[in-house]
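Take a look at this single chain in C-alpha cells; it is the form predicted alone.
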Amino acid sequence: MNSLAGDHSMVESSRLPGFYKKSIEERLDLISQLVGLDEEEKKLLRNLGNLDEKIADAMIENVIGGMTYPFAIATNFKINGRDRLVAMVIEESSVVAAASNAAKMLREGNGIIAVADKQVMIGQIHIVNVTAPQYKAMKILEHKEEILDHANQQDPVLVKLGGGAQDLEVRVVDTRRGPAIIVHLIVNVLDAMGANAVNTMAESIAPLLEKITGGEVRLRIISNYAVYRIARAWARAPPEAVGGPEVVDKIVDASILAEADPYRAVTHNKGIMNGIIAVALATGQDHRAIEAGAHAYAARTGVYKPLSYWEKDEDGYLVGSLELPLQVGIIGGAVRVHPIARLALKIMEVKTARDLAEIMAAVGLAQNLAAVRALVTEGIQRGHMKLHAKNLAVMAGATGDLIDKVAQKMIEDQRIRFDYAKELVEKLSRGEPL
C-alpha cells in the first residue's frame, strides 16, 4: 500500500546528530534500521558503480550510496567538419537514437557549426543603504583598475594563464526596499567553470566596495546568467534528409508556433536541453546553472521564445540555427573528481571548455530537429513508446533475451503498458508460447 500524507513515519525523528562523521556503512546502517531497508535493498545501495567510495563520500555529504545511469554514445555527428563521438547520460527512452539520427540527416558539408564566445562569467555584489547611489556608482567606477587589481590577487595563477577579472560593471535598480547598487566583476575563467574563482574575486572586494559607497555588501556570488558565454550551433540539411519538402515546411510551421507561443517554446527548449544535459552529466557540469541560465535567456526579451529556429533557404534546404549561454568547464569540480567525467571527455576529445560548449550547442541542435521532425510526422510516441515497452519488460521481471520478447510483443499488439508487459513475462515463465 502507498504512504498516505497522513500516515506515521517510521522515522521517529530526523536529527541524527553527528550523521555527517559516520562512515558510509555506519549511515546506511542507520537510516535501515530508521525505514526498515532488507539486505538486499542495502546491497542496491551498496553498489557504487564506477566511483570509488572515498570519491563519493567526498563529492557530497551524508552519502550512504550510489545511483548509476546508463551512459551512451550519440554517433553520427559531424561539427565543424569534425567527426565526434558524443558520451551521454540520461534516463529517458529515445533521447540518444535521437540525437544521433538527426545528426545524421545534419552531416552534409561541414555538418554542424558550433563556436562559442570566450569563457567570461559575471560576480556579482549588491550594495544596499547607500545614500548618492548614483553618483556612488561613479565613485565605483573611478577606483576601477583598483578594485580588478585586489580582484585578480585572489588567483595569480589564472591571471598567469591569461584569464583573471577583466571588466567592471554597475548598476543602480530599485528594490522594494529602495535603490541599490549591482556591481559586475567580469572574470575571464579560461578553461573552468568558474565559480569558485569568481566567487573568491566577488567575496575579497565586498570591503573595499563598502569602503568607497559607504554601504553594506549583501550577496557576493557568480551570476548563473553567464550572458557573455554564449555558444551557437547552425546547420543545413537537403530536404530529402529529413523526409521531403512537405517535412521541411511542417518543421518550419512547429518552429514558428514556439515562436509564437511560450507554451510550445518551453516543451520545444525541454527537447534542446535533454540533449545539452545529457551531455552536461557525462562530464560532470553544473546543470542546474546550465539550464538557469538557458531559460533565463529565452525569456531575455520579456517573452519567453525558442532558443533555437528552423527556416527554409533559398534552395529549400533545412536551416537551423541555435543560440544560449554555456557555463561549463573541464577543470576543477566534479569533472576532475569524478573518473567517468574524465572518461567522458577522452572520448569526446574535448581539450578545452569552449570545445565542450561547441559540442554541446550542436548536440543541442540535433536533438530538437529530432524532436521536431518526430512531432510533424509520426508523433513523438511512436519512437519514444518502442524504447520504453523494452523499460516496461524489465520493470515486469524479463531478463536477457526475453526483455527483447516481451516488448516486440507488445509494439505488435500496440498495447504497451506494465500490466501487458507482466501478463507476457508470466506466460514465458510458464513456457507458454506468446
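Quick caveat: nothing in here was measured; it's all calculated off a predicted structure. Numbering follows the first chain given and starts at 1. So that the term is clear: the rigid core is the largest set of C-alpha atoms that superpose within 1.5 Å between two forms. Compared with the form predicted in complex with ligand MEV:
Core-aligned CA deviation for D313 between the two forms: less than 2 Å. When two forms of a protein are overlaid on their rigid core, residues whose CA moves 2 Å or more are considered shifted, and E108 is one of them between the two forms.
Residue displacement note: V394 has its CA displaced by at least 2 Å between the two forms (rigid core superposed).
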Given for the second form:
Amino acid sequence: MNSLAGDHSMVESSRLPGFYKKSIEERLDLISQLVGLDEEEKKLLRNLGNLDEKIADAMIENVIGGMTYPFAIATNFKINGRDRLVAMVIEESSVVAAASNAAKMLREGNGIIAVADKQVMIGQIHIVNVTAPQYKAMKILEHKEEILDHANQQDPVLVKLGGGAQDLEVRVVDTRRGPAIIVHLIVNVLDAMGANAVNTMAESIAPLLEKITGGEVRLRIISNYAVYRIARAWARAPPEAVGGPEVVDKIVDASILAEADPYRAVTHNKGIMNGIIAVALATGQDHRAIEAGAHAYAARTGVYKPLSYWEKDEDGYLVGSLELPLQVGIIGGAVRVHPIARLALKIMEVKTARDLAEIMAAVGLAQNLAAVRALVTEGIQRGHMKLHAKNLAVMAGATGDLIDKVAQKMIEDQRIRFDYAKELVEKLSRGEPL
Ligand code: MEV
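With the form predicted alone done, generate the form predicted in complex with ligand MEV in the same format.
Below: every chain and molecule of the assembly, starting with the one above.
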C-alpha cells in the first residue's frame, strides 16, 4: 500500500470536466490514476458498507466510495419512565460507554425526563429596497391570511396532517445598507426536520411579499436558529449514584465554572453534543443544523453559556437540566433513504420527531454528566487511554484475548504507544510472556 504522504507528485489539476456524469467505478478509476491508489486501496474505498450503490450515488455528488463509522448502542437509558436503547454513531472512543454509565446513575433517581416543543421552524424572507419599511411591515401583517394560505398551498399533505404555516412575524432590521424587512414564516413541520417544506414555502410567498412591499426579495431560507423547537431534559440523582456528596459538590462547581467562563462553556457544551450528534448521525439527521442552532442558543443572552446546569437540591441530590433547540425529523432527508437510519429509529422505538428530540436531549444530559463527573474525579484520560490502548493493540495486530492483554500491559507500564504495542504483539506471537 502507498503511504498517505504519497510517493508521487501533486495532482496536476483538480479540473475534472464531466466527473459528475461518470459512474462510481469510472470516477474511482480516474482518481486512482491521478493520485496513484493501488488495487487494495481502491477496494477499500469502493466498499459502500451497508449503503446501496444507487442510494449512495444519489445521496451526494461525485461519489467514489464509502466510509464506515461504527454503530453502537448506549444502554441503561430510562427516559420518561420508559427504557430505551440508544443508537449512536461516532468516531470518538469513550462516548458510548460514558453515556451508558451516566444513564445508569440517573436511573437510580428515576431516570431522565425530557419534553420537546412542537416541531415549529422559521422560514426567513429578506426584503430590501423598501420605501417606508415600518409601514410596509404592517402591510405585510395586514395580508397575513393570504400569505399563510399561499404558503400552505405548497404542502397540502402537511396541512391535512395538522401542520403547515401558522403565523407570521415581521421585523425591520437595520443593516449596513439601510433597513431591510425580515419576515418569519412560522411553520409546524410535524415529523420532518422541515428544511424542504419551509424553504419551498418561503420561496413561494416571495413574489407576494414583493407586491405588498414594493421591495425586492433576496434570501428565502429556513433559520437554523430553531427557537420555537426547544427540547428540555432534567434528572435527579442521589449522591451515592454519582460517587457521594463530595462528587455532587464538585460537579456543581464544574457547572458554575461553565456558567462563568465561555472557554469552559464551549467544552462543556461540546460534551453534550458528543451524545446528541452521535444519535443524530445514527438516525441520519442534519447534524450541522443541530450544532449551529445549539451554539447560537447557548449565546442567546449575548454571552456564550452552558446548555445545561448542575445544581444540588434541598435533599443533597444532584439535579441537572438541559435546554437546546433540536431540529430533527423522522421522515425525509437521509432518514428516508439510509436503511441504517431507519433501523436506528426502529431500535430506539421512535415514532415521532418529538420523541427523537426528547431522547436526544436526554442523551445530551447524560453525556454531560458523564464528562463532568469524570473531570472532577479521575479525569478523562484514564478511560480514554484504556480505549486508546485497545485501539493501538488492534492496530498492532492483536486479536481476541490478546487485545486486552497488550492494552493492559501498556497501561501498567505507562507506555501507551504504537511502537510498544507492536513490540508486545511480536513478543506474544513468539510465545514469550509479557
Ligand atoms: C471530550 O470529547 C468532551 C469533554 O471535553 C467534555 C467536557 O469537558 O465536559 C470531556
